[in-house]
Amino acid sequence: MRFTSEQRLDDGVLEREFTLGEIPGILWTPASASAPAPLILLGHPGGLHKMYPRLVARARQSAAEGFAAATIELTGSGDRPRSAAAEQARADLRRALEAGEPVDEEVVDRLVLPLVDKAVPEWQAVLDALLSLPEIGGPVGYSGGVISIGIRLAVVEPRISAAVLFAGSFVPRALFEEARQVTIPLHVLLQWDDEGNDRQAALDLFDAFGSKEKTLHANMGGHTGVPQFAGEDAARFFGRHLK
């Protein structure tokens, strides 16, 4: 891992850029700590420079409540190279939507499935690195989407504890299997008038989760309309699970 960049935002958060072979990503530490800090790994669909504004917040309230935070540079967003598979598939799905036509699960298996096939070896690897530094302990939480990606870690990988999945993006039918195996406790975001979601299949995957412990939190309001109350729960959730 080579830090590239690094500033002290206004609350005393220390923020790093990083590149981790031809990963990209970010890490938030907070301004003191006694001990390591625990970890959390920020999902988001992709877009650093897009998503940033979103995501140095999540990182902020992460860091008030004494965990650092990581984020990376999905395969084939922002800078990274792109897939021509992927992206006929994404064109695929943006037809349909804009049509008002349903969404074929094989569309959804030709854009999500590779994704999720390269991202979580990636994830890994990152955790790998930041469970190196000296500044850096666990327990591990992972939070945000794409939900899929959420569901492979939360069964593949031990080092996680707990994780909050945001719904709201679609997930290929192999992916409900795998949230049979899924045991970790959850804490799921689902925005109830999400214009890109389907509700009954968000709330069938709740269902589908095999974990004794999972919670869904529902709020009126479309994909970005979360409120602020809900992250104040999903820190609260951590709290209990990664401290």
Given for the second form:
There are 2 protein chains.
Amino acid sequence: MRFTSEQRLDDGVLEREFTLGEIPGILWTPASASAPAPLILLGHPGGLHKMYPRLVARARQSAAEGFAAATIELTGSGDRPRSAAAEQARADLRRALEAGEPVDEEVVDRLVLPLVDKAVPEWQAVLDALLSLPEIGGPVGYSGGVISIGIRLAVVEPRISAAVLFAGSFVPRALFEEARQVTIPLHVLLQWDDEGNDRQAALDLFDAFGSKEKTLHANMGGHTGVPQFAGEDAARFFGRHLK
Amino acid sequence: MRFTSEQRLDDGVLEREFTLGEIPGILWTPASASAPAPLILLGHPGGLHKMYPRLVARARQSAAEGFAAATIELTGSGDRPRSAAAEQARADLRRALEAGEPVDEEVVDRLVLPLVDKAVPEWQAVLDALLSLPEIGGPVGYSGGVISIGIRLAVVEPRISAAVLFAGSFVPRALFEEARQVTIPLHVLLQWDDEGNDRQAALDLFDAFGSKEKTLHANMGGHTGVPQFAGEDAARFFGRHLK
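Beyond the form predicted alone, can we have the form predicted in complex with another copy of the chain?
Up next: the whole complex, starting with the chain shown before.
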């Protein structure tokens, strides 16, 4: 892991850009940390520059609670090399949505499964590197979409102790099956009127999770309209489980 | 309104039993209130003595946030005179549930509609009396089941500014229609595995509410298993809207 830039934000949070092999990312650590900080991995739908304002807001909120936070660029997004197959699947999805047609499961599989297969080992490699830093300790939480990546991580990565998942993307049938194997505490956010989201599928997915402690918070509004208080509820969830 | 008993709880909260005409109730006011306190009406499924431990816990939590809280015995419950028609409807409902049969809409109507018709004016009369006390101010919130009573109150009683509703009882079709007329901020609690509750009906009801700000919090467990943190979230909701 190589740090490529470093700046203090006005609230004292230290923001460092890094690369790990070909993966670019950002690490935020709290202004004053006496002990190694617990860590929250911030997932997002891809496009680190475009997503930066929302990511830094989530990182500041995490830092205020004593958590470090880190994100990486999603495979095939932002400045990372495109995959022709993924671009094709994305175009097929867009075409179906614009035509108002039901989205074929095969298209969802073609788009999401390779993403999960690539992104999860990347998160795990980044986690290895982050946990070797003296200022980062455990436990570790995952927060965000792409929800399928969160599901797989929760199943295969025992260092992740709790997850806040954003129900707002298409989920392959196979990931519903994996969801039954998830046992860590979950806090699921659903935007009730999310235009790009199938509400019933999101409720079915919530039902499928094997976790004994799982909470669904549904709020009004579209994909990016998560209210401030819902973010605070999510931060409190990590406060209960990562300390 | 006649106070019939008065005691200080160990946290300084003042608990007073009262009667208003034939309606018995309990009022809790915070230990130290410099200004008239906002008020939360605590709804419950009937049986004030049986429900007391849970009600006093909710009242203490409210008082800690600076709210007064009040509850009344539900019409036809506890020591109040029974209605033969309501008892018959309750028996019909129980018989259907025990036989594992679908519950007839007509039975739900027969059980719930007269309850709503009686309980809502009672709450309004109690609200008149409570708001005339110098230690009680506005705004006013309603918290609890019977959710149909909460729906009607939210529609007809303009002094209620926000409501926490427990989705855990049968709701007549007519109340779904009234739900569309509700416009105040709502915080709806759903126990995902509530044995006596139709989950899909609860989700449909949440969808029906006309409120621009409405939040659904679903947690695992049965009817009485609402986790401590869910109660705290509900208290914060009132903190945002009643101050």
